[in-house]
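Just the one chain here, laid out as structure tokens, in the form predicted on its own.
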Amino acid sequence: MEIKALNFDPETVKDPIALFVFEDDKENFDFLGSLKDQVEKLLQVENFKGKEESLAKVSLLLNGDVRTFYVVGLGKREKAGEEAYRVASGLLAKRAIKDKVNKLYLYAGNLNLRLSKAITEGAILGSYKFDKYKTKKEEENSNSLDNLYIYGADEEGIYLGKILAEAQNFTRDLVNEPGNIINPITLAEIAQNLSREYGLECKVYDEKEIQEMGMYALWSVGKGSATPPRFVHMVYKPEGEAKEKIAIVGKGLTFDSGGLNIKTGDFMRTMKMDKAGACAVLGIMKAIAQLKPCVEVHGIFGAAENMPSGNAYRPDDIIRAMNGKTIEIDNTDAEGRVTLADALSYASKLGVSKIIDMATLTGACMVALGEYTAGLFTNDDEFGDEILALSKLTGERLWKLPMDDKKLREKIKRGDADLLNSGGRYGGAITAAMFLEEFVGEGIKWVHMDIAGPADFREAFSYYSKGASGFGVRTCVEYILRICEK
């Protein structure tokens, strides 16, 4: 999609025009000039009030030409932030594609960089579809919105929004790919190809090197599969001196059967999305390589399949992780945290000041927060609160959960090893985060996002389609960019 800032005259443009308006607020209608009264009368018939996530389409016959107008509600002016513009843009893009509109002109009022960025993101995210395996495309999805012209938009905001949204869509594509297409080896190859394309450093460790480094946690989870695990380390370095050095770590289970504690069919059905954290790392590194911030960024993930076989790891096994701590396996379906133990240990040896990890880690987090909000856990409240504040702008919902319950922490210490890989059903998202914290190096600020809910949506809404969301990409990239602004 080509998105440009363009000042245009609504009275002479013959292609469809879109207008963003606030609830019960007619100011933006003034842009239509002599067409204002006619459009407003048609909207009254439609009982359109400008409420958030509302959209109306009206048509006029002018000088023998049919003129089409899309009017999208932003809700109350005093409450409409960046996400309202992003949502409105996503809904508009979806409707335009459904109506086979290829070229669209948009007026959204006075726009700054942030709002221009949000509109761009919404349009690109709302236009996303994953249909590469359909031999016959659905008619309504065969069209595309090729050109969007935004009146008075900020060019830098458009540029930034395009990179962020395309990185998120890249992540969505990877997560949506099934396990027979993306496995640990092919995911590592994607990292290598991406690094070559964008000039990143990339090192992939095979199953032999994984064991030689002492990553027996990752190795144990992956050894039950016919496809061996891989460990990936990507690096972006700025041209000048780095202002900060951080690591982004992702969970990369390309498929999770549950292992010997095998999942039931219903719970196994969507487990291609268990690599969403690792795929987000790839999307983040793609965006960072283009935006070139002043921060040194390390993208890290271990890729494995958790499968049952004669070689699979077992309940009661005791495994030593890279940092020397031992893990007793209570449940082989709590495998993500086991792979992350080695990834976090590895990241902690790189001299980074901060680590952000993302993982589709626990069903317990979905029970606590629902399908649309990720859990945030941290060992540094200031760091965690920065990410939380930023997520309110990006629209990627996060909610902070506590890490100070000593009785819960005791549950992962009851066993024959240093740690149990499961603390039981109650407080499961918290005990999983406590487990991960044991592998974060001393003095390193750390945020863990449990993205089990919002990584994959079962139904379309807002600027999302059914399937992978690419959750976490924009928030993490925006955080890295903010470091350079301080």
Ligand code: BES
Contents of the next structure:
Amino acid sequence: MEIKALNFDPETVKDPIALFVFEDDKENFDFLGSLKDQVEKLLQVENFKGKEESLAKVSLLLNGDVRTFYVVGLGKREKAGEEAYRVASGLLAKRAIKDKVNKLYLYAGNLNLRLSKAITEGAILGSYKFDKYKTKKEEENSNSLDNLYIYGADEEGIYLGKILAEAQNFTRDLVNEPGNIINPITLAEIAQNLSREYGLECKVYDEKEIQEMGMYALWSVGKGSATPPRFVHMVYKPEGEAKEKIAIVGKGLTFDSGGLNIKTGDFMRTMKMDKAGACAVLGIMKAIAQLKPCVEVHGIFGAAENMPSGNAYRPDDIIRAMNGKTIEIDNTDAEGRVTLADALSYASKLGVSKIIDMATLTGACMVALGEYTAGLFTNDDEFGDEILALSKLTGERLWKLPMDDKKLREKIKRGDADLLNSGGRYGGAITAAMFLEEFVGEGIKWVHMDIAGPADFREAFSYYSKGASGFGVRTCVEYILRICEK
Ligand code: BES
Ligand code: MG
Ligand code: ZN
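Coords for the form predicted in complex with the ligand, given the form predicted on its own:
To see the whole picture, the full complex is given below, headed by that same chain.
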């Protein structure tokens, strides 16, 4: 899709025109000049009020031509932030595609860089579909929105929005691929190809090197599968001296059957999405390579498939992770934290000041927060709060959960080893985060996002479709960009 800033004249444009309007606002239609009265009257018939997530289409005849207007609500002016524009733009793109509109003109009021960026993101995210395996494309979905012209938009905002949304869609494409296509080996190859294309350093460690490095936790989780595990380390280095060094770590289970503690059918379904954290890392590295911020960024993930077999790791097994700590396996389905033990240990040795990890870690996090909000856990409130504040802008919902419960922490220390890989049912997202914290090096500021809920949606809404969301990509990239603006 081509998105451009263009100051068009609503009276002469023949293609559909879209307007973003505030709820019950007098100035909404002034832009339309002589067309204002007619459009306003037609909208009254539709009982359109400009509420959030509302959209109306009206058509009128002008000198023998049908002129179509889409009007999308932003909600109350005082409340409409970046996310309202992103949502409006996403809904508009979806509707335009459904109506077979290829070219669309948009007037969304006064736009600055941030709002231009949000509109661009919404349009690109809202246009996303995963239909590469449909041998016959559905009639309804065969159309694409090719051109979007935005009145008074900021070109820099459009540029940023494009890179961010395309990176997020790249992540969605990867997460949506099933386990027979993306396995640990192919996921590592994707990282290598991406790095080659964008000039990033990339080192892939195979199952032998994984053991040589002492990553027995990652290796153990992966050894039950016919496809052996891989460990991936990508690096972006800025030209000149880096202002900061940070690591982004992702959980990369290309499929999670549960292992010997096998999941039942309903829970195993969708577990191709258990690599969403690693795929977010890939999306982030792609965006970072294009935006070239002043920060050195390490993108890291262990890729493994959790399968039951004669070679699979077992409940009761005691495993030594790369940082020397021992882990007793209570449940082979709590495998994500075991792989992350090694990924976080590795990241901690790179001399980074901060680590952000993203993981589809626990069903318990979805029980706590619902499926649209990720859990945020941190060992540094200031760092955590910065990310929480950003998430309000990106629309990627995050909510902080506590890490200071000493009694709860005891639950992962009950076994025969240093740590037990499950703390039981209650507070399951928190005990998982506490487990991860054991592998974060001294003095490193750390944020963990449990994205089990919002990494993959069961139904389409606002700018999302059913399936992978690419959650985490925009918030992390924006965080990195902010470091350079400070
Ligand atoms: N990958 C799952 C968590 C998950 C569940 C992600 C639902 C997305 C949707 C994880 O590996 C897992 O199985 N966790 C267990 C942990 C338990 C055995 C302590 C869980 O949440 O049930
Ligand atoms: Mg599991
Ligand atoms: Zn898992």
